[in-house]
Structures are given as C-alpha cells and as structure tokens.
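Starting off, we have a lone chain in the form predicted alone, written out as structure tokens.
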Amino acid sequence: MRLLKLIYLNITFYAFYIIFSLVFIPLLTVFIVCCRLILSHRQTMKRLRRVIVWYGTVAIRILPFPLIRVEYKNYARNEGRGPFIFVSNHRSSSDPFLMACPCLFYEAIQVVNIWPFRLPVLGIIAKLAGYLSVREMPFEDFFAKTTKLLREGVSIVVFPEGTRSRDNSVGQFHGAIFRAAIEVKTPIVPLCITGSELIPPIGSMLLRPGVIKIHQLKPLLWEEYAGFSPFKLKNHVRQMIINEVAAMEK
C-alpha cells in the first residue's frame, strides 16, 4: 500500500505540475507584458510578485493533496501589513513553496541559494521577480538591496541557514538579512517548519506522503530588539525557532 500511494504521489503530483505550469507560465508572461504597458515598473512588480506566491500557493497545498497536507498556524494575525522579514528554518527543497503559506497576503521576494536561478523557466522568473541570490553578490550590494525593497514596503524570506539541514537541526545563521533589518527597523517573523525533509528527500526528487507544519511566531518588533547587535539578534530569532521547531516534533 505504501508503494502504491509513493507511485500515486508522484506520477500525479508532477504529472498536474508539468501541466499546470505549462499553462501557467505563458499566460503569467502575457499577464506581465500587459500590466508593464499600462502599469509604472513598480506596480508591476507588485503584480508579478502577488501572482509567485499564488503559484507556490497552488503547487505545494493542492496538487499533491491529500497525500501530502500543509498544516499551517498562524500565531501572528493582524500583525500588519508589514513588511517584514520572515526567517525560517530549512529542511527540504520544497521549503521555498511553503513560503507561500505565510506570503499570502503580501508583496514578497526570497532571498535564495544559487540552484532556484538554475531551474528552466522558473529561474528566469525569479530573478526577474527581484529574488536575490547571497552567493552571487557582495554583502554591500546584498545590504543596499536587501534595505531598498523593504523601504519600498517589500517583505522578504530567507533561509539564514544558507542549506537545508542534513539531520533536522537548526544551522547557524548567518547574520546579513539582521543588519538589514537592525537598519529599517524592521518587524521580524519567526517561521518554523517540520515533516518537508522527506518532501523530497536530499538528493532525490521523489515526494514522499506526509504532513508539513508550518508555525508562524508572533513578530519581533523593533522596540523589542532595538539596541541588539546582528550577532546577538540572529541567535535570538534562531532559539526562537529551535525552541518552536523541539514542541513541533514532541
């Protein structure tokens, strides 16, 4: 029975895909060169951003449902309409998908590893979206970007752990998106996620069935952490998440 729902999974799951975003792609480039015809490049980019995330939305909550469920809580509601830097933790490459999930309602770019720019089609994408990539540029240029979009009232998600884990626990961070949020006082959000590290499992690209918790953590203010440095900061928000992440999997 196991294997039969493992075969299920994955034929269907990427059969929809491959035929949802063959649809998808070329009206969102239609929809795109539309907007940019009538619309300044900022209010655009609002758009296409909006329309990302509804696709993340739709590929990782209903495609491969029921077989593989998000469980998503929000602990934060009415917490603003932002922006804010949402942090989470990393388990799997699915992990930029789930995003979706607490981006809904918002203008949002990933702050992403080089592989996501790779991807045929959907590399293009982001990188037309704003999504910035860490490795590829000097923290200085990461910084005045990083600062811009979130004046600009653009949240941004990053994964300050660089690469998923290998064993589920929470990495070091790294400490570039708190300077940038020590320097627009910006809200932080705590994002803990559990179950995406078989979904699909390092190295692999086959799903597995199961269930994905997402807690999103009431954010961090600037009155809370004003005064802190980026060292002291990202240990904060990390033991945020450990502590999070530890209750998640009791």
The other form holds:
Amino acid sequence: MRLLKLIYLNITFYAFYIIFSLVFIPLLTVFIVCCRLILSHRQTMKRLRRVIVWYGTVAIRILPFPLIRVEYKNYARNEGRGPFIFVSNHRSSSDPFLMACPCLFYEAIQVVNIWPFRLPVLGIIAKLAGYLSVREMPFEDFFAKTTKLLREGVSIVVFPEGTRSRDNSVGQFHGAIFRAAIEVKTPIVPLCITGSELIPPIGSMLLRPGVIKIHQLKPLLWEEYAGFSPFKLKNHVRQMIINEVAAMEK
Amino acid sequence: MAEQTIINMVNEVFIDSFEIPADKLVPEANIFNDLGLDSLDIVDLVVALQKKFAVAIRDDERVRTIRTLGDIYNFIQLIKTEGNK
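Next up, the form predicted in complex with the partner chain. The previous block was the form predicted alone.
Full assembly next; the chain just shown is listed first.
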C-alpha cells in the first residue's frame, strides 16, 4: 500500500507539474511582455514576482495534495505590511516553493544558491525576477542589491544556512542578510520548516507522502534588535528557529 | 608576551565583540562550525584583534588558514614573536 501511494504520488505529481508548467510558463511570458508594453519596469517586476509566488503555491500546495499536505501556521497575521526579511531553516529542495506560503501577499525575491539558476526555464525566470545568487556575487554587491530592494518595498527570503541540512539540525547562519536588515531597519520574520526533509530527500527527486509544517513567527522588529551586532542578530534569529523547530518536532 | 596572556586577550575579543560565552572558548573550537563566525565576521574579528594586540594582520595570508581558536592563539603568538625580532 505504501509503495502504491509512493508510485501514485510521484507519477501524478510530476505529470501534473509538467502539464501545469507547460501551460503556465508560456502564459506568464505573454503576460509579462504585455505588462512591459504598458507598465514601467518596476511595475512589471512587481507583477512577475507576485505571479511566481502563485506558481509556487500551486506546485507545493495543490498538485501533491492530499498525499503531501502543507500545514502553515502564521503567528504574525496582520502585523505590518512589509517589506520583511523572511529567514528560514533549510531541509529540502522543495523549501523555496514553500516560501509561497508566507509570501503570498508580498512582492518577494529569494536569495538562492547557484543550482536553482541552472534549472531549465525556472532558472531563467528566477534571474528575470531579480533573485540573487549569493555565491556568485561579492558581499558589497549583495549588500547594495538587497538594501536597494528592501528600500523599494521588496521582501527578501533567505536560507542563511546556505545549504540543506543533512541531519535536520539548524546549521550555522551566514550573516550577510542580517547586515542589510540592520542597515535598512527591516523586520525579520523567522520561518520554521519541518517535514520537508523527505519531500524530496537530498540527492533524489522521489517525493514521499507526508505533512510539511511551516510556522511563521512574529516579526522581530528593528526596535527589538537595535544595537545588536550582525553576529548577535543572526544567532538570535537562529535560536528562535531552533526553539520553534524543537517544539514542532516534539 | 606570555602564552596565557595571549589566550586571555583573544578570548576577551570573542566575549566583547561576539558575546560568545567563555565556556565555549576552548582551543579546539572551530571558529566557523562551533562558534558560528562567517567570512564577514572574520573581517570584524581581524579588526578587533588588530586593535587588541596593536598588530597589522589584515593582509597576512596566514589568516586564511585559521580554523580553530587554538590556531588564533598560535598565530598571535607568532606575530608577536616576529614583531619582537
């Protein structure tokens, strides 16, 4: 029975995902071209980023349902209008899609590793939308771009561990984005993910049935972290995530 | 400069600049994996060490090979010895 579920999930998910992408991506291209003809570059980017979030929502919440369910809990509803820096732990290649949950009503970009940019089609769309490949740019460029985006009202999603956890622990954080947060005085929203580690596991594309939980904690406001060093701030946020993840896995 | 003095002064840098608890400051602690510093924090660390020990180490290539707190103790000891020659 378990094997049947596994086969059913993977065949139906990937079939629907390919069909959905084959329809969605050309439509997105036409939509963006039309937007660009009548709107400014800034307005077009805003729409592109919003549409990508909706694409992620369908891919992770609708297509694999009900064998993969996403339980999203937001402890911060209606607290501010953003922009925010969303900081998440990282267990799986599905995590960037899961960011559609907290970002559904925001214009957001993600800070990604090199490999998402190498994905066919999706990599090009990510680049067009202004996603940042942190390993391919010096800190000065990263700092300039992230602070500019935040000042324009664009939220930023980061996985500051830099790579997926192999043992479900929360690794050490890289502090680059926290320096931008201090500079722009941006609220930081910790996101805690559990259950995604097998959806799919590292080194595989095979999805396992399961429940992914995402807890969005209350934003850490600048007034609360004013005076923190970047080192203290990143470890403070990391500890918030560690505590919540531990509670989620009890 | 006595070895213990260097150890105490380096530890003070970690406590003052990074608020790392003293009990974590053991020679075998990896400054990245155990203490949580990243490449940007290293820049801050180098500045703090330069100020604390009145030495110029920013452009010293040997900084790149440092991995543990013990490596820092040894490196500062070496710099101080070279400075006295």
